[in-house]
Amino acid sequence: MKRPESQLVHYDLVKHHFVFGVTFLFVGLLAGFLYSLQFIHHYPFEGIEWLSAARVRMLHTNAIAYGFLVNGFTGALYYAVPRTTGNPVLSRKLGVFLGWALQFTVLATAVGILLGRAQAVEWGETPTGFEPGSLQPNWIPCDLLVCVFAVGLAIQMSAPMLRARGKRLYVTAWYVTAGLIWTILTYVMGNFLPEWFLPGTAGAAVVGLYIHDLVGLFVTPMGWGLMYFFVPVILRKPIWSHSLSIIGFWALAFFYPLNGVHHFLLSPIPMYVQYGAILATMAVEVVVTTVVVNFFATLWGRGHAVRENLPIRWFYTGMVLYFITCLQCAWHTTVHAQKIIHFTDWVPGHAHLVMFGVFTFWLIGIITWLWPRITGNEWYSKKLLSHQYWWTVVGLSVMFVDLTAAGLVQGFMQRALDPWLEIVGAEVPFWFVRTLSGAMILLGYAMFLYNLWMTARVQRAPYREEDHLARIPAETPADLHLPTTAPEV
């Protein structure tokens, strides 16, 4: 389907970011799977020197991060911030340029991670390119790719902002472009500066820093700025409160970089240092139910949107889910509650629920809304889209309970003090069904990924925007910021 070059929004590059996005996601799931199966003692690799379990691991936490939530927010703001602002991105060749830098990249990192290249650096194993703590190369400077990959963007995404310059930018504006230029400040702190210049101790309290803006300054803005878009186009609605908005925006400027250190609780960081992270993670948790209010008072009059409109359902529920997952931040960051989840499942489970059961569920309904509209057909099969949601979210839903229960199983048998081989003798049921409910996700998702390739090749019905639209009543004020009239397609 061949558009103009000229257009507002350039479809052919919204579609290269899903189409490696969904591809990495695939990737990512079938890595995590495999890893489980070692705990339950069927892992098939074994003996394997690079598809070993750690090296698997790594492979599922970056292809997922960097292969799929990068992929997956890069298309979603080609979409997203032309319409917005009104103003096109700087250059298409450049975003051609930027989306298959990415790729290699993430392509790159994957090889150096099975062959034990990666960085020791939780979130940040996409290898330097050199030997540890020296400048002698032994592989591509994959951080380096990351950090001009991430400038790049930033200057893509600036030019329609700075055009927009003197009217009222719309708060999407406001968090795509302060989580831009976060990103490339926390990458850099991460990957660079523990492995040259902090060792120790202070490399650590940084490293804890890095882990959580990771989250909370780049996939947190990138999450909620594209949510104040999709959900008010979507629902036809402005947003219930555009003074809350900025609010929680401000708030989460001022709060968030501050939690990282809340992972290496009980560790020789500076205890002020550590009391100063759990203040701040429970501030955190106002700053979301802020957001969430919003949100949900937005629904206020369209709730049957929850149930007609799959896209919504995803988002409304991630919503749900990110509330969740804060409430037991804010509670399991306190120095009593880390004595006993402290190194346990409870941990996985917890960031399973936000970084898929969240933001990928956010980037699955915005990839379910614009999929027909960049391949001019309507879905193959909304029975398929559903089941794969249900699919998705029970199996998830088993995963964190499990997790969770085992976390504390594990936890209170750790502060009884029993022998270390009971307790994971105890934890090996709870292992099972983390890899049950790993199949089930698998099995939505691929659910998801014929649904996609079937809707690009086969032309059931041509899709129409205003049949679309008819089915939701307008109620959007001149002077918000959104586009009020039908995308092109």
Contents of the next structure:
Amino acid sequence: MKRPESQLVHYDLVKHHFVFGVTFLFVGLLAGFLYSLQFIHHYPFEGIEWLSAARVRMLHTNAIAYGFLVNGFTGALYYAVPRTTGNPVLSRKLGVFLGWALQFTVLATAVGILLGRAQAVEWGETPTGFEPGSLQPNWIPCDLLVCVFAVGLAIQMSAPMLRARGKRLYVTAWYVTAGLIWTILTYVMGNFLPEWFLPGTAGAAVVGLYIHDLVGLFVTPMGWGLMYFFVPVILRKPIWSHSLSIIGFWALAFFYPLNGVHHFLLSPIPMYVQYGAILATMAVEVVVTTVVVNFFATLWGRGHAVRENLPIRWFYTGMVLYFITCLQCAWHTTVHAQKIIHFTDWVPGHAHLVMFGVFTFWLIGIITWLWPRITGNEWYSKKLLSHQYWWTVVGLSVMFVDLTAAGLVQGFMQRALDPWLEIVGAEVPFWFVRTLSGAMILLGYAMFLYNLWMTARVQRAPYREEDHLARIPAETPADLHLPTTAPEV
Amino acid sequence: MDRYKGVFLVAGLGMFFLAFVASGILPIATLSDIPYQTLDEIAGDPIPEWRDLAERWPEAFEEAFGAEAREQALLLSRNLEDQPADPAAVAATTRAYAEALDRGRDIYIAEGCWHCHSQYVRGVSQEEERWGPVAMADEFENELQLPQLWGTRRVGPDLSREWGRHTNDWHAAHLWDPKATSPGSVMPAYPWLFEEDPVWQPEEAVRAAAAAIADEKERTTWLRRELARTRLRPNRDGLSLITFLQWLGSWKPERPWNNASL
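What would you give as the form predicted in complex with its partner chain, now that the form predicted alone is on the page?
Below, the chain from earlier opens the complete complex, with every other chain and molecule after it.
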């Protein structure tokens, strides 16, 4: 029995998370842009305590991570999970509650960071709400709120999975189920163990594990899980190989978590742990190749969609960048490359490529696909969508190349024992280009916001599903005319 | 395989714990014989810079940590070569010193210092030449390393060998206006770590001396340094942060590891 979509998907929940997600992404991008001005001696709020550049940096990363990525993925899951399992989520009321709880947490985190309540773990700056080392409260316990949200979301999403008894679960469901469990464990591990129980070197190993697991076990499974759903739906053909998707999933589950310590290579952490992390990081590249090959094989026969269909264009651009990122990982994690690039701008270049170029691109693609469906209106301006794409992609590419080059310059100057301030001086031109590339990205994003706003307000044409799916070419061989979309496997 | 949904639950938990054992439990086990130091143990042997803070900014120090703590701090040795201070005097100032270290560390975290300053020296890329001895695991087994502040980026210098590299004066001037001590620095200024916001009116003598410097850039730098030297008074947060910065690396017997290239 198949339910009509209106009973399956709570569009108001999808919309809620997308609206807050795109708003927080704007805050995040703006914060990043402002922070970059500090490096070219033009930070506008110098001397204002709560807008100190270093605090704004944490606002940048946390607004993106918790404000945008969590909201974006949650919104997309509220659409994809019911569609892929054929069952609605546990409860709409729970969804509303979790939604507002998340927005409150994000705001409390942002204000807490600006007031100086941050913690010293990357991506775990979320205030604990207690004076360090004691149980004396000093702020809203954001860490605990994030945990409440993560557990609530896991319960919310596990209902449709468990109800799908007797049916085979599509790969999206595997990623989401495993990802939600991993997220809870990862978050608890990173936000409590090193701060309360594990000092020094052992704590650093766990912090490395946390930094990496949040990317590898929360963002990556959600991202790929959603790609396995949206790409076949839009292309109107099943994924090329289910066997490869199984290999990809299990290999990710096995290798990704072992990578963590590569964030602290050549540190006092025991070398056998470091070498293990390096080998696991290299192995991830094999996994990534299977996944990327699978998706490009799926595109076979629908290549025109990359040109004609914007969500598909975002998705596949992201996949190319993902492949580049992981290829980079596989060799820059070696101790030899680390001698030069560790501690330099190479690393932020790499991080922006994956967090912005891959996962943010995918979410923008998903929002681009779902927004007309949610509002019932066709896009206000498709031309603007295309402009946005190019500004964003070119901006990010410039930023990546620039920061990578800057990293090499820094790394070699540091090794050559050049005076420190000379190294800083040599970087300023690179940082200037970085700011410009950030401005390009911001401009592209402003187009998106305007477009979202106008689409919701003005109906130029009603939404028609057909317009948003890939065209099936007339000359396609008959055996490629597969009637189903993959999620109904 | 996918008929057994429970398997994903096991995968989720099992794989995660496998990684936690490999990169969490194993290092913990390897490092478990290193003794752990509490804050009080660390603070048992105050650095000479602590005494210097009490001497240099008497009112600020008294306001921040109390008159008694200051009196006791002044009984400490002036430098490492002096005879060890009276143990009773050390004990009396230890509590204030511990408080300053703890608070200084909080400021270090709140201001995000750790995003641009690393705190470990690697044994590659001539880092030993520039910073000092390579980092060892036993340096970090104490209460002020919860969590450790190693960092992953070096926009500014590594700070794990900071002790003795600069004077308290220098740190105050640098936190007030980084460009005053380090022309071209991209570090933000932290004026809220100081007592008041002094709107500096240079005295006649200073004006005359400044006028004698022909190069404009040099003159600006000189004026800034003069301001920092004569008019600044760190508040409790500022004193604590300076204490914490000076403490970094003080646990190593070799000192100083100054060199020209920094």
